[in-house]
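What follows is a single chain, given as structure tokens, in the form predicted alone.
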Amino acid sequence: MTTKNLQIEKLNGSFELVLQNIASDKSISHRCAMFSLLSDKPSIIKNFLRGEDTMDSLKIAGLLGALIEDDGETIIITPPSKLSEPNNILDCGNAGTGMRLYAGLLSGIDGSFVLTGDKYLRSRPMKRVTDPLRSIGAKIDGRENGNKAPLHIRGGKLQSFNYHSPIDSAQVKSALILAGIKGDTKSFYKEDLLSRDHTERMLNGMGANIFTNENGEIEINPINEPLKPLNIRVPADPSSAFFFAVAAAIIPNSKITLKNLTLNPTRIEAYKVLEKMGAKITYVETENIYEPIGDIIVEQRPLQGVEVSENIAWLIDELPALSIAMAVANGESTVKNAKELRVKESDRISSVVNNLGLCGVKFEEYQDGYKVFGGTTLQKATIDSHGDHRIAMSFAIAGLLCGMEIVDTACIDTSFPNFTELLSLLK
């Protein structure tokens, strides 16, 4: 990955805009490419995000067999009658997703298997997956006992399991579930928070038998026959769309439509505390087949500060876009129970509230959070991404207010590769 730098000017006035060509939703489109090998039939994918975290599970698919036609706007992706052990290493980039998932699936396919990243994915803590998994009989080394990557699987026969996990992950419990598919008898997962659910919605649409019990419990069952393909045009990414909710809510008398999201209620957790702070939010459904699909339109209204301590595993992701809106907001806002922003692509919460520093924002440093004192007139700064695309495009939306530097912004390119193309639209 290539270091480049981003120049942000400032907006002078306000926008209305309606936005169309938001990323795909990187969570759904990296399901699609792990689950098409669940099936014995080709699997037909609309909208799959083209990044660079995405089209490396992609190509992980294809190194285990599958062949992958794509012309552009369609990827069909043919499973092969068996899962082939790769004659090379497979290369996950900066995706935690793929690498924790493709861990679960392949913990349970006969072959051996290593699995890498980028220098960012191999310093992220991968035991929360690697213990579970072991203690259900899943053969993975790796550094610091498994950790951290590059991770060696040995592939083979897993246990049934009942498992309650001392973190809400939605890539936790998903590689769990695709390792409980391929056990004899079914297991169980708990989680204190539901995270996202894709993967459960993802699968029982092609098949599977994974619910919630009365002791909410995740059931899974196991599948002893191939799924049916997936069939599927990739919703629009609410994570990557907030980001411009952000941009709408904090410059004066500017308005978005943001089309054609996935409007999961785990997937919008941020879009309702910008609502709770002030910002004017409209939700219109417009289709519902594997998620609900529809518009999102965010109207700038004056911000006020929140507290953010509940369904922290719902927009986990959002924070450091949130945290802009925080630092505008009049009054204070806080970040609780978010321990989990410090194992992300960089370690969020020192990289939010360092770069707002920077840009002259107040704030109180936390183990499991932050507090922001709002109401500041941001400053132009040089802000540092650590690599991480979250930082790199939250602090380019504070850049409409001030302008800004940003470094290292290849990042972007992983999980929205067209950010910088909308963000013009902006101006």
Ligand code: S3P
Given for the second form:
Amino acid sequence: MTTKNLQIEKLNGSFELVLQNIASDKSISHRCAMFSLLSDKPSIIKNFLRGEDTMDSLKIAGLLGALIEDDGETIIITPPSKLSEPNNILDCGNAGTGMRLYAGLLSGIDGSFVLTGDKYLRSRPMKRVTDPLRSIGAKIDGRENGNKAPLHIRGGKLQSFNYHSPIDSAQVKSALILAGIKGDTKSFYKEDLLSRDHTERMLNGMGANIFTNENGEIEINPINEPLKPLNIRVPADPSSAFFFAVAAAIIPNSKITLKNLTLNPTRIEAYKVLEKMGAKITYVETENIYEPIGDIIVEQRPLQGVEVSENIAWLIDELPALSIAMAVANGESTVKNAKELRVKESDRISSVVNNLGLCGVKFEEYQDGYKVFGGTTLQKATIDSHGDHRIAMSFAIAGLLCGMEIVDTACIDTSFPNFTELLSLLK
Ligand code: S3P
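Which structure goes with the form predicted together with shikimate-3-phosphate, now that we have seen the form predicted alone?
Every chain and every other molecule in the complex is listed next, the one we just looked at coming first.
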């Protein structure tokens, strides 16, 4: 990743726009690359996210023996008859999802695998997956006793489990589901809040049997034969689209239609918060492929401060962008119970509040969140992205109000390669 800077000009006037070509969903694209390995037939993927994170997951599928055919539009992934031991390390780049889900998948496969990533990913905690995986027999090692990548996995037979996760994390859940389907008998996974459930929906669509039972546990039944292949057009990513939702919500008299997003309820909570703050939001479901898909229309209205302390896993990725709306809104806004923000691509509590501070916004920082004193006129500043795509894009949106210089924006390519192109449409 090379460093790049971005200059954002203040927008003169309002905009009204229908936005197509929003980056495809990152979570679903990662899973397409990985889950295609669980079939014995070619999976057909349209609209795969061509961001660095998900292309890294696709490359790893190739290193594990899959044939990847890509005509620039459709990607066909033909799995090998047996996943092979790669002759090189598996580089997940910047992607926590890539590393944690592959750790679960590879723990149950015979062979030796090394998962690594860029300097940011190598500093993120992996114990949340390596601990439960080790407790069911996976042989995993890494720095800090298996907490930091590079991780070495010697895959093999795993035991079934009954695990209550201390964190609501789709990455942990998915890693354990991928390990659980390889077991001999059923396994159980419990989380306090249902985290994004693409793994369950997609694997069930492929013929697996994973469901929430009457005790509120996710029951994971072993798969005894290869799954059906995927045939999917990946919807647009609501967390990427959310930057533009915030743009429409903070620029007076603006309106945006965000096309073809996943409307999975575990993914659109940030839009509900924006609605609670006063923006007008309309949801239009148009189809259902593994999950509901459709458009979200956002219209500017005066914004009020809000408290965000529940359903945090459903809006964790959108909190940096939501914080820009909080800075513009009248009154105070508070984010609580969000200590997970500290271990994302950057420490997002610190990178959000300190950058807001540079824009003249008053704040209080807590261990698990922050308070933003809204209603200030934002000032142009020089923002450090900390190599974090969502910080770079959130402050680019703030720049529409006051101009902004953002340092180190190459990270935007991890999830939203055409972000600046779409941003230039807001004239
Ligand atoms: C993701 C889960 C979330 C989210 C990340 C993508 C996924 O992480 O923040 O961007 O695709 O499973 P956690 O599971 O760690 O909360």
